[in-house]
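Below you'll find only one chain, the form predicted alone, shown as structure tokens.
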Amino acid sequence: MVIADIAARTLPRLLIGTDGPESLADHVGRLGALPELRVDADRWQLISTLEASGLRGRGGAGFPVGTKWRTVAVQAQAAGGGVVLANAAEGEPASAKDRTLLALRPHLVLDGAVLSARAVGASEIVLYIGREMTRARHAIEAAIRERRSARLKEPRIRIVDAPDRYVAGEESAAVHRINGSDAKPTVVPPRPFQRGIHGAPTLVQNVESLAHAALIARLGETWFRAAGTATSPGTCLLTVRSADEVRVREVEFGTTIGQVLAGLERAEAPQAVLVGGYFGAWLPWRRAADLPLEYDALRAAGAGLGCGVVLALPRDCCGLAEGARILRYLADETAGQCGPCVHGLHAMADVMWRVAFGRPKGNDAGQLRRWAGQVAGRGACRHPDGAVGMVKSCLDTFADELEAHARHGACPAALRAAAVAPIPDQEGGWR
């Protein structure tokens, strides 16, 4: 293994084309052993390297990884220890990137978790994995057994199931579940970085973020920044969906959405794209095609990377119907802890359903926009904010369809049973 050869390659970085999980021997043979943090200064140097790399979290919020590690390290030092929560709940129905990464590169994820534990002073690692992610879980369990057989000196690692609920992966919800309560979020202090699992300062980090950190620790911030842009360095995993196909791709930041969708089975350009998942934004194709996947550019367009979903809406589908199905799902996925979700989202979902599948009333669109403004920012978590953001972008992007529905009722595309955005069965509890 020659580090220089790896450093010279731009892609792939996280996904290397294997059909099954990479073994420990192959992983170490390709990347070398995990760097050791021999003295206290080493862990602070690693955190500084992550800060310099510009790596942001890949779980949805895009928070700087190095900053989060430093904050938890300071808290854990004062508290006498901490915990690492490697988050792979992936409750977003349209996303498959985290389960794919776990299934193919389990040791890279575990490397990142172990490094983060050493860096922040944690004595335990909890892998929080979606209950339905059987293939990913088997790969991680096998990888843990390999590492134990190799007698690697690592913190305790255990796995906790994440319920199949949309908000169960929110960091406070994850901590509640691991501590034995329902996997429901809260904004009430203290936050997990202050007091989380077992009451200890807890680093909650998405598994893709940990995998990037494991590579940066070996290859450095300059290598990481060789891909991407100055303000959005590196690569990211995307779940790219159309009506006929689902792919997980690793792309450089700065790649346009049009380039991301190139090669999908349908040759015809889509009418619109949902960027960022169900908390994301609908964008018309004329705006999305040349839009770079870059934090500032996405923000300026009213979108964001979110959970890394890019969903193409074919021209023979109804965007209002897709938005209505997603909103109904999100309304039913609330934790039931506050009025904006319990009442606000369900009321909006009812009106959105009428707009898509019935005959809208004259003030329906205005009512949805008013309620969206009243609901946003008032929940116990960001669930209502994400839902209403998706709704507003849906009304804007499909304004012509909205007018047509108001005049003539639901279009034939809306009345078809098939949906592009996956909507899972909602049978699971919160534990």
Contents of the next structure:
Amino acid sequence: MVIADIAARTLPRLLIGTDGPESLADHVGRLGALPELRVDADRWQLISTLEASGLRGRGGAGFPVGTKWRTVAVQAQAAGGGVVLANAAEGEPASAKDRTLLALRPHLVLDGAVLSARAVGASEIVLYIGREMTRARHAIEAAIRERRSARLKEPRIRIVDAPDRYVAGEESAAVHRINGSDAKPTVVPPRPFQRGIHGAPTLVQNVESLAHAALIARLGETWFRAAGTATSPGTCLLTVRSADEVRVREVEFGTTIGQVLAGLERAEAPQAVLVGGYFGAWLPWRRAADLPLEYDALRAAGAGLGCGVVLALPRDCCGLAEGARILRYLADETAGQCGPCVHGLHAMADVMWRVAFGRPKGNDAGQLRRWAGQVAGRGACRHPDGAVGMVKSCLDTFADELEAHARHGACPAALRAAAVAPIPDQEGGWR
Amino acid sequence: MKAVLRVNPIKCAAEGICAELFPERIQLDDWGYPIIEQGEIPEALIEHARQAVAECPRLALILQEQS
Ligand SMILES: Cc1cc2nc3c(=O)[nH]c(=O)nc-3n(C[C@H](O)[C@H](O)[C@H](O)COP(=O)(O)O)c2cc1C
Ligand code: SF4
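Got the form predicted alone; any chance of the form predicted in complex with the partner chain too?
After this comes the whole thing, all chains and molecules, with the earlier chain placed first.
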């Protein structure tokens, strides 16, 4: 009865129920038991279904999930085993969707992790979870206990703390941490799918991606594609923010940014939107309002879904100030390993600080763009690439403000308004 | 034979010797770290590339040669 209920509607799929974690009984009552993939053909069939569903990863890079499972399954077969790393580090300060999902539907995420382990042939699951996420963690720990008492035959699920650092959730950093070292990225190759946890082929998958996979395994790819658009099927979790509001929402792909922001308490149209988080892109409202959240349209607009953050900048705030604070934060959050990233981001942050809060010099914007071009692609991980992309879009979107700052000095909004983009304290260690 | 030169950014410490030995393909950025021009290295330049690799005190350069 309940399966039919879910199958019949498009939304919500993940964010069902709002008061506290769903129990195992409710979860199984709603969806039925997880497919066991008893014979080899079953797991390849599931991987084909995932490929056909068009599900893409929700941790930032948007890589096709089925393709990754197939790659790891082949590697694990050759290596005689594999590991699943369920990534709930959620290092992005503006994002809350992963912790919300874990807190509400821990069993759906665990289902996805167990299913992926069965599909790729992994004998261990590591759930890598942000250290500060108390609610999510309690929900997951309780859910694991419930599954043990129910004597579900599943691979062992181990929880490892992700330190509170921006890059700790990068896949090679996560593997490094779980292998007993600092949560800092390593030089790839070998990538985790080749040699990851304990040297075994490792499937690194964001927890939202896993939750979608757990539904597709039961309801099929046609059901998945009933929501969203032809090229961006399904629904996605977003963290929608404005000055003093944060909401996690599930929307169908193809929903416009204007629709996503409708219903925020601040009714007035924002001046600009940051799409995709701190590695994302600033877009002026006139370009963002009718832009569908959909992979192709976002790419054409110079943006991306990233980790699903949509941050609305109210009219009485300064976009340059927001960009400068974010860049300073990202510069302080490098792993301190690669020269171009460490020096480049700090140098850029200094100039950007002057642009936002002082009086920009004539060539400051040009210098920032030149450095952005130099720094991108030259770190062990894509941290610098993400950071400079955000800066370039900030300079483009707030070009008028930049000119005004150059002429009159920092605007009153830059000096007055509290930050919209959250900047955490930076005291965390690397383990 | 295809040859591509890469740098391990974690090992690299801006010694700058590579840019002296292989100026045809390596420039230094504003902080002294090498920017390697993308693409295959032609036969004529392969010796310079090998020398840069050999002389890097950090062993941070990698020449991937595939035949
Ligand atoms: C600097 C940096 C930080 C990242 N942090 C996270 C994170 O906190 N959580 C996450 O799921 N992915 C994060 N990623 C992406 C992961 O490297 C990886 O692509 C992802 O977990 C794979 O899962 P998916 O394919 O389901 O998205 C980060 C990437 C970079 C470059
Ligand atoms: S690119 Fe930056 S964040 Fe990534 S490993 Fe190197 S120093 Fe650390």
